[in-house]
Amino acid sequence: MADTNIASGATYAPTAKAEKVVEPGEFNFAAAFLDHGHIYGQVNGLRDAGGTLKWVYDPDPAKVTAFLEKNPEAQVADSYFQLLEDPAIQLVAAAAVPSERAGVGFQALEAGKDYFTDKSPFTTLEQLATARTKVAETGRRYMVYFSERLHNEGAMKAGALIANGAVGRVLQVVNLAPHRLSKGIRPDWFFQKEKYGGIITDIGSHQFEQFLSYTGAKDATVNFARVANFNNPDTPGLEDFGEASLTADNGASFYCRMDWFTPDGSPVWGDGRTFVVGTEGSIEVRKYMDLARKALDSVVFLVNGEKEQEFQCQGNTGFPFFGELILDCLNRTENAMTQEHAFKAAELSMKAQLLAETQ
């Protein structure tokens, strides 16, 4: 397994050997609006599963040049509309400025393409409401790159164990999501709240998606949410800390903390952890490192009524979501992720953000 830069979440882009679910040219996709480095992970995942990258577009030639260094097979489009008009393109992958992701996606849907956006997929509930309408009208998918589960082998292993009943019924999920700020390499929009949507809308959407996935919940109530700028007075639009508590419609509880305080001594961009308590056992996921022992690493610890186990996931579990997504686009199924699941994770994160801002 290779990664561009494990020290920076802005450029971290996993790749892995994967089962190719299609032959070359059978599933063609384009990359557009390269504002966040997550686009490289999105492209890697689709290509690892057999997808064919045909086009790239960004209004900034420098971003296109950098992209072509890693993805030389892509043709450069003169405009976003050029790639949308290509009947061979089945899906558009994009990582635009968060406040602009919905508009980019609506154009893709209207052009008959499925859309695969970086998280967060929206910055306002109004955008989400329009997306629900557009999806219903076009029959196209508005999928989201929730990479902290979909592109993390420990997180995927935990989901498989839970689905197989390893911990019984899930009672609580706790997610700790520290991130490295890397302030000097961040674009201006990163510090403008109206553009990134707030820390819970942004990073929190990852965490809420994991909560829904592990508990099997369809909805939840936000009990508590808080945001703050503790240590960055020079960028007042940045929220560097956030936390939230939720209760799911099936009774499961959730707490998450997200922040921009990964210390410089850490070799990875964030020591993300997930803790799952069930009626029959518990799980800890050390998602990106085993502190003071190994980095990059992805480890799952399980204890239940049978025994305790450690699963070394790095390079062993893989990322099945991307192949499932390709097949869903081709077959119009919903095996990788349901549309409602993706939308609900975003909805809850934005509701929590609004609660934090009004308390």
Second form
Protein chains: 2
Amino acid sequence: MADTNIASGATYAPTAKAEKVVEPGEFNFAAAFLDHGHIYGQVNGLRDAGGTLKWVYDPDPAKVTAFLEKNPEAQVADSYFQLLEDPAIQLVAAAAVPSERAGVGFQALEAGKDYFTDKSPFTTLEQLATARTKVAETGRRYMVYFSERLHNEGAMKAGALIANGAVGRVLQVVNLAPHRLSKGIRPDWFFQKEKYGGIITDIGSHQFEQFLSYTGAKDATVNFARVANFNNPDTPGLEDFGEASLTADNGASFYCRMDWFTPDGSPVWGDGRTFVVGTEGSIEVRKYMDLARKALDSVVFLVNGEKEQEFQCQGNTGFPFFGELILDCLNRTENAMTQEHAFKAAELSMKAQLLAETQ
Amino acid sequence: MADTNIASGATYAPTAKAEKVVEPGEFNFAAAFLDHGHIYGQVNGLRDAGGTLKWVYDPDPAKVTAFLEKNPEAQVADSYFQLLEDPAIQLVAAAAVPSERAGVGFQALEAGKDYFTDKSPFTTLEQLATARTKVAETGRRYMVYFSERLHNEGAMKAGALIANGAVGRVLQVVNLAPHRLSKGIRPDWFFQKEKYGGIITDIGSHQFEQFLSYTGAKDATVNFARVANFNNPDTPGLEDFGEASLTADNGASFYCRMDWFTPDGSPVWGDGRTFVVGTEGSIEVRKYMDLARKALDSVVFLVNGEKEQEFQCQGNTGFPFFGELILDCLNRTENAMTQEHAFKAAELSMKAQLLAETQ
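Mind sharing the form predicted together with another copy of the chain? What's above is the form predicted alone.
Let's see the whole complex now, leading with the same chain.
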């Protein structure tokens, strides 16, 4: 692992040895709008899989300078339009302020580029509706960096086990997603709800994406959702707690809790967990640490009809999503993630957010 | 540990060295209606704390014979009335068929005895309403063996940590409560919903009791609840899955999942977990096992502002409830558990069950 600051989720950017699915120059991408540190993970993932980082753009020169320290191969664009006009660019990776992500993406789609945004991809259902239209019109992809699955080896291993039938039919997924607030290093928009969209829209979109992925569901009903500012009266725009309960179209149950209460004594930014109950077995994922025992770590536990098993995933499982995404862009396939899956995860998170705000 | 069959929850009966709060003969109790194996845990707890088991009664001689093998000191009563008529008896411990527990208890109360029933204490809100009246009329106690906290060392340790302010204000409790179905050893009533009351009434009452205990809440609103028979079509009266979301009167959040899907490969009947989020720290309880690492086990993890800590509770924490219960009965205090707390846990579980049945 390199370039990984495990203490802060805001700068958590995994990288790993990966099969390079293309030669240098065969898949060129740009990085633009560096507002969230996730852009580093997005770039790492694409580059690890063989992608070529050609351009970087941000209106803030300081962000560009910091980016170049870790990604010196990028050329600095003078404007977003400059990189959009480069016919060699296949995909734009971006981590803009959440409320701006749709607008940034629409420009990319209209310029004939695929788009790979940090989550959450939208902050309003109206943005999503427009995105569906734009994707249909342009034939381009609006993909999302759901890093809590796509860039987590335990989460990827759990998905592979489930796909292989290790737990039978999935009946329930529970996600517990604490995050470190790191209040001092957060930008202003982090505390402005109209900009980040609310905690379920934001962190929840990760969780809902995992739910859809592990259950194979295509849609779900939001049963209950709640948001709160429990303990941050000085930043009233911050929701420091959120929870939601869903029932999938295939009957599976989902519950998730999102919060900003990772204690300072935790060596990792969040002790994220996933629990999967199936007809034939159960899975637990300790995504980023093995509490009080080891950090960084990523471990999957499987209990089935015969025995308990523990899978050490850290450094072993890798991140196949990024190579699949590159190939999807080149071949116009949908192996990494379907467009509808990405949109549905965002849609459910925003619907749950809206329900929470009425309760 | 002795007399503990960890593979089956139905016969899970912890015992531990405990401070004896009374001398032999100072607190005499009877065991009656042995329908659920929890009666063994109830007797162990009371005896470990110094109580004297004087009588046993069950209409089924086979159950009495089995009971005497582990509790040879008990005299066999010919009828329930015989032991109720003994003025030396302070308390009746019972684990009747759930739908019969209230009736058994009312007879005990009317005979001037305190009552200590296996959970769930009721199967209908009408039984609870009558119990409130009977308790007020007789001045006797209707106490409940919520074994998943009272007879679990990790759960007791977590409560002690919370009471000492280890996590600050409790914001949320999540309980995951898988149980082994052990279909072959279950009695007929286990599959008849009118007799066991539904999975939230039954297993859920444990979880709600922990929620009230850890949050200090006096009441709560049920936000959402669901029950299902996911995978047992041959026993349609069985609910093999249940979940519920609550908000406490002090704002705390609670979610729990109950199920009968512990895989056969698990060495323990259920990998029960509790997660507590507080303003100043977080707790995880691995109640009965350390998945894929150690069984039997009971471990508490605490992360606060300074560090991570792991507390090995198995064999260390003990079960102070039982001694406190004995002293409460003798001194007419409410240190072990208030009457209202026990009733409220049952009330919320039945309300959640009813809500689930309408959804």
